[in-house]
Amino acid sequence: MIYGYLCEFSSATSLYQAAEKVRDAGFRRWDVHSPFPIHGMNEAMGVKRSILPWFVFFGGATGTLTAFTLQYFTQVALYPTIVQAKPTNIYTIPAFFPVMFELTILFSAFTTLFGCLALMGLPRLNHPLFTSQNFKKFSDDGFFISVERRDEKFDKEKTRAFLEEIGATNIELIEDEDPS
């Protein structure tokens, strides 16, 4: 099973320019691999803003609502606890703030962790790119673009020709043992 193509570029500048060309060609399932962050690469790739902040917001709101419901139900409705002659009604909400704050942070943190993992498709124990000998240098001094076969514009011959046209070297066809 073919995973896609992995190709190398000589510098960060050539990688940036190639990313713009791949984006303009209409590819959707591709990625850039670099040993360091390249300023403006998200724009060059056409990456849209993540939906993760919305998940985190609703996770935090769920934490706040859970804390309020739990405390109100137990301290006011189920078993009213009278402390220093204070009323047992909705006006005792300031006493609930510490727990509401803590559960908001806790739920937001868990939503961030599990949302990130879900959106990135992790955990994946092995990635097809790890089989490439060239890919091992991406964390040191290599600049790569990988184009996946799952992309609707992917054609084995045309994609290879396109990558050669934009200046790619060491173009390698990557095989995937796990088709999922």
The other form holds:
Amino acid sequence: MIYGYLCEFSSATSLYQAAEKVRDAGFRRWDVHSPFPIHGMNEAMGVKRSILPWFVFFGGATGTLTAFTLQYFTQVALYPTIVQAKPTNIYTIPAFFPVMFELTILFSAFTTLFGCLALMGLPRLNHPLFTSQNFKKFSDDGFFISVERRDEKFDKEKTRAFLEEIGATNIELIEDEDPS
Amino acid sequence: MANGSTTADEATPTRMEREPLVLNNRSYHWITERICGVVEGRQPLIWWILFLPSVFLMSFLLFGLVYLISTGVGVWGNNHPVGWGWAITNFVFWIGIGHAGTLISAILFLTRQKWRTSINRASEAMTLFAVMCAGIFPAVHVGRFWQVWFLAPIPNANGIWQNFKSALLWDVFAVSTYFTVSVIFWYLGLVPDLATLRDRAKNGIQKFLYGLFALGWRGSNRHWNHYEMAYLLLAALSTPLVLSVHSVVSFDFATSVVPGWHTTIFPPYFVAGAIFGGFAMVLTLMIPARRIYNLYDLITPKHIDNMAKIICFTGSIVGYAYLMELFIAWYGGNKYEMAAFRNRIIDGYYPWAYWCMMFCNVVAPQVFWFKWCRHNIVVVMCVCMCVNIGMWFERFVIFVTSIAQDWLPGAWDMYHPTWVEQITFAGTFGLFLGLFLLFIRFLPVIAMSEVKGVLPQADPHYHEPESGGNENA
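Any chance you could show the form predicted together with its partner chain after that form predicted on its own?
Below, the chain from earlier opens the complete complex, with every other chain and molecule after it.
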């Protein structure tokens, strides 16, 4: 089973220019692989801004509410205890703010981590691209573009010719081990 | 111009040349080789010379803690009136050191300070280890260590809950949140570099472990998109967090009525002090690491210069706070406050500690106004050592002098640390240094993907100097 093409570019600049061409050619299931995030690549690829902040907003709000509920019920509703002459009703809320703040941050941070992993589809144990020996360079100094077979515009010959035309080198056909 | 005509060249505004962040025009591959080389190669002899004594010191910590828990908290010198002696001093000392890491990763990230990339990884690791050292003290200080779970929001057998109106409980939440968020931030930053180590790994165990923790990272831009957003969010979350943690720590004191503790200046003063002490510790660790592993092109004089400036700035804030405390003690007209500060600086039990703190924290960093001092490694190391010592004394002065002599002269007493406290504190340095050395041994000490991203050729609109025309114009 074919996964798609993997091809290499020489620099961040050439990768950026190639990405613009792949985007303009109308491909959808393709990706760019680089050792570091390249400034402006999202626009060059036509990738939308990440929706992660929305998850984090609701994660943070959950944290605030959790802290408020925890403190209100234990200090006011369940077992009101007068300590340091502080009131045991809702007017004691300023004393709850530090914990509300901390749990907001804590829940937001967990949402950021797990939300980010979920959006990236990681962790995963393997990926067809890892069958390429050349691909190992992506984490060092290699710049790659991969185009998937599942893309509607994918064609074994035409896509290869297109990649050659935009200046790609080391074009490889990646075989997928499991048909999924 | 007084004389002569201006030529066209002089009239054209030119952009000031920026100092490069990585010296000698290094390539991506050079960075990978140099930083992975630290992990993959054999460790130099000096690593073992530092590591073995650290492990030995760590055994002091273990012994001190076992002895304390098995015997009782009376083996420490804490007694009436000083119920919090070295334990709280050491706790605040270590937690303060932990602040520089998150400051470098979060605040300098938000303010687009690109020079942070060479030092953020190591400082974040330092943060985690410092917070671990800090956490030991309050945990064992409770006396009945097996009941430390009382700190967690779980009701006891009588259905009584923790007192959420207490600054001490806020502190539990603040410190544990800080540690957790710092771990998340640090780990997320590590993922691309773990992938680099995975792709270079030779033997099976390395391949498996680095591969497992790299989470299958493949440098995809669709991933970088979410990843960068996550990093930005964590920076934005950590910035108020780092400011809140030491503020909450200062509430432990500021919300009490003890003269010398009951001051509103504490939160900003503690935060500035924490950043100050933390940067000094970052330099204390990074200057030797730079030399041992030959990282001169990555941690350049510019980095040291910048950190020295921050030390000078925060040291001045701390100095201002010291003077303002004295001024308010006099201007406020509260005779107990006045007496407390008089005891601190002139005729109390520990004025020598106050003046030691004053010299180390306020006077010593002022040499950093001079460029020559910021660029002289020996001077920088000496000042950092002064600050490390001075910041410990700052906490000792604030905490111990205030309660050793509080309201009634009849209740005054000296505080002496016992040998158990001394070996326990010495042991935390072993733990700190040992963990840091293990970190250097197994993980990339500099964030490779971030340093590569600030190289000039990483800009997609970069042109080679030969073909791109007048780069030096």
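Residue numbers count along the first chain shown, from 1. Here the structure is a predicted model, which is why all the values come from computation and not from measurement.
Treating the chain as two rigid bodies that shift between these two forms, Asn42 and Gly60 fall into separate rigid parts, each C-alpha being assigned to the part whose superposition fits it better.
The chain behaves as two rigid parts between these two forms; the smaller one is rotated by 15° relative to the larger (C-alpha superposition).
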